[in-house]
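Okay, so here's just one chain, in structure tokens, the form predicted alone.
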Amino acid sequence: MAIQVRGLGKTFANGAAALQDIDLEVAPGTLFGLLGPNGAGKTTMVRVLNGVLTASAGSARIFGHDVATDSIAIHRICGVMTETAAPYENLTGAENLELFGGLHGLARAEVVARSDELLRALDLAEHRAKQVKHYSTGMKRRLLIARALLHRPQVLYLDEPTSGLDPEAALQVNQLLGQLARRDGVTVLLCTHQLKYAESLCTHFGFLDRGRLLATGTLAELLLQHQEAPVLDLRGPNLHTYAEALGGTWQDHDRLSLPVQSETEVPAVLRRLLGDGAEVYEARLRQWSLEDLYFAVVAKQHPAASGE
């Protein structure tokens, strides 16, 4: 596994449990969204994962290497961009890389190739030789990818990586994310609050809330999980004399909602409505987005907070 943790726990000095009892197992080449609000405890998480902070309880592996015990290996292949980074203001873009490059210890020549490669990709070749105080704040993030992507690690932290930029460089960085996955086989772990942002990019899943991780896996098997199932929308004038017969739910004045298992089940309904003489303006098949789950599941957590 890329990340293996096991009862990983983290209590802060005055108390506060930021993390309780988290098993999580990431796959290598998996794009795994970190999904919760601020407070959550993603931040928490990538720090411990990244040997910045020392764990409470528990254990965590990077590759086979102990977060606690191995930071050299977890430093030399893991990197980390933070919400709140921020690279020198008063060295320029190649300055940076070249500084950051050397701090991984590696050789000059690899570093500003590594840098024309990155720099290219994330489309600040041109500025290469500007001071970062003249960069917009979307250049800056985009230097901040680059800078951690600089020593070509195997696991990537990314802490709500397209903040500030607009959507063409985000697309651009979600396209680089992407290609480093299944192409390269690089691991990210991306923290965010974005649930829609998320589920456009990563294709597995966890939810952090309090600092427990209540579900992790991909959609679909979230929705196993859960049993959340799709449901069809019907509109008709006719159809709420079939909503008990159905066990659907009569809306709207002239919506029925059907909770069905799977797409296959929605031509037998539509059979059967319109042999008995239903009368069917329009049929609709929602899915639960993401969205949708998570806040189910928080619900489920935690009925009271809901209103239940």
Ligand SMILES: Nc1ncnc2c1ncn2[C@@H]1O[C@H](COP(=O)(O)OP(=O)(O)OP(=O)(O)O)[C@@H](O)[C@H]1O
Second form
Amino acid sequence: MAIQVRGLGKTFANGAAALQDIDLEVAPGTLFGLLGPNGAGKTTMVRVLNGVLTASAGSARIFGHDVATDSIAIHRICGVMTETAAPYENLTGAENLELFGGLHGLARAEVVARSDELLRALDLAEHRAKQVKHYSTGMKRRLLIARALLHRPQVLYLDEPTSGLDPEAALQVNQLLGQLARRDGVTVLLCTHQLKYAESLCTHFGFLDRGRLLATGTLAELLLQHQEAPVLDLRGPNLHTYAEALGGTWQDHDRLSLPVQSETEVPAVLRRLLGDGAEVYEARLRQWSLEDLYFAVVAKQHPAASGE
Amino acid sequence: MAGPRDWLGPAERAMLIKDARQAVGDKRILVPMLVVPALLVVLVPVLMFVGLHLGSEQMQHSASGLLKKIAELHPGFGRSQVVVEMVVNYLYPAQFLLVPVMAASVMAASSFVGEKEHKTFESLLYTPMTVGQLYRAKVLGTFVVAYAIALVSFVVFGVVIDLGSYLEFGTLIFPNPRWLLLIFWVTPAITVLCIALMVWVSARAQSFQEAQQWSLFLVLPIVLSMIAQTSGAVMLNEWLLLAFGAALYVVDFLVLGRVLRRVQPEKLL
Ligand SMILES: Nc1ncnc2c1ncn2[C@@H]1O[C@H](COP(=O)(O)OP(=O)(O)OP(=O)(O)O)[C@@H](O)[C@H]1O
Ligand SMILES: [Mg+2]
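Pass me the form predicted in complex with this ligand as well; I've looked at the form predicted alone already.
Whole complex next, starting from this chain.
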């Protein structure tokens, strides 16, 4: 396993329990989305998994290295980008990378070649000699991504990598990350509260809420775990007469929503309806999105908080 | 403890270059590091010679007790020469220590507290350097820069003094054993002490400015010793410098060791 976490907990000195009893396994080459609202504990998780904060309970291993005792070995194979680890504003972009290349023990020529490659891939080549204090927010963020990738890590932690990026730059970053995971087998742990973004990029997900990991898996696995069946949306003028018999709901004067076990069930349902004389203008199978699922899972956890 | 190779690996060198570059790129750091030495080792000595040449009596009045004692020690000296002797070899050595203290405290404040203020320290913790290595690299980098500034100031001061003395009296009076002791024995010791103080402060202060105020703890004793010397109550000599330096090294060893052993990286996040 690339990342293996057992019963991990982190309580700060002021008593705040930022992580509680986390169990997690991430296979090599996975793009894992760690999803959670502000204050869920995402950044704390990244810090603990890199040994920057010490866990107060449980254990974690990265490719077999224990985070509590072997953090230097972990830093050699992990790249980290968090918004809490800022770049040096008085240095240029290239100088920032040069420093971290040196700290990672890379040879000078390699640092230069690798910086060039990354600055070009992240569209920063023309800003390389500018002091970082003159960078825009998005440029700084891209520089942090370049810094995290400098030493070709096997595990990459990205804390909100695309917040503040324009759509074009975000797309560029997504392509880069997809390529890293698929072509180079890099394991990516991506922390975000942007659910749509995570859904478009990640293959596996974990829902973190108030320090607890509520669910993990692929979207299909999560849907299965929570038995959230797809919904067949039908539109037609006389469909309300079938609502009760099929266990569906009638909405908006022309729409019938039917839960189905899977898409293979759809032809049979349609045959039956049409055979019974239903007038179907439109039929569409709607899968639960990650967002639907996330709110369903979090709502189950806090029935009081989910007002609507 | 670390061997010499740990002190100067490529990672430490990268850190040193970064700290130096950052200092050069930040006016808050660069200006005090250059202005204080420039005032102390160029402007004030030049003013002294100009004053003497024009026959100003003011300086001679302000330290008449000390002046009398020095005149007794050097019966062959003329009046102006006694004044120069007093300034260069009695009053200025303590004042000169403000150069390394200033440079080391500004540099160390930027290197340690600056990381905290700008939220950059966490990024260093994700590199394969231990916290001990990071701190040692920073201490070394700060020392190199601060001591280099002191050395350059020493040389410039020497040139100014010799030039003035040659023009006034036709003799060269610099360097002498007293000043060599000062630059090679006392200056490194006080520089290290200053850095150790700043490392300790870095866990407490939240900003560069706040950290700077702590350096008053070292400036104050220097100013007091200057006053003591001016009054003629104590007479500076080589033995005093030797003893003072030795005491500083003992304090350095105790304080720096203790501070480095107790670093809490979480305090810098
Ligand atoms: N140094 C600290 N001391 C005390 N409490 C802390 C500390 N750092 C974080 N916390 C608390 O731990 C919890 C989790 O914080 P964390 O920064 O990990 O959240 P996050 O998921 O990254 O949030 P965001 O999306 O806003 O970045 C929060 O309640 C926060 O107040
Ligand atoms: Mg966060």
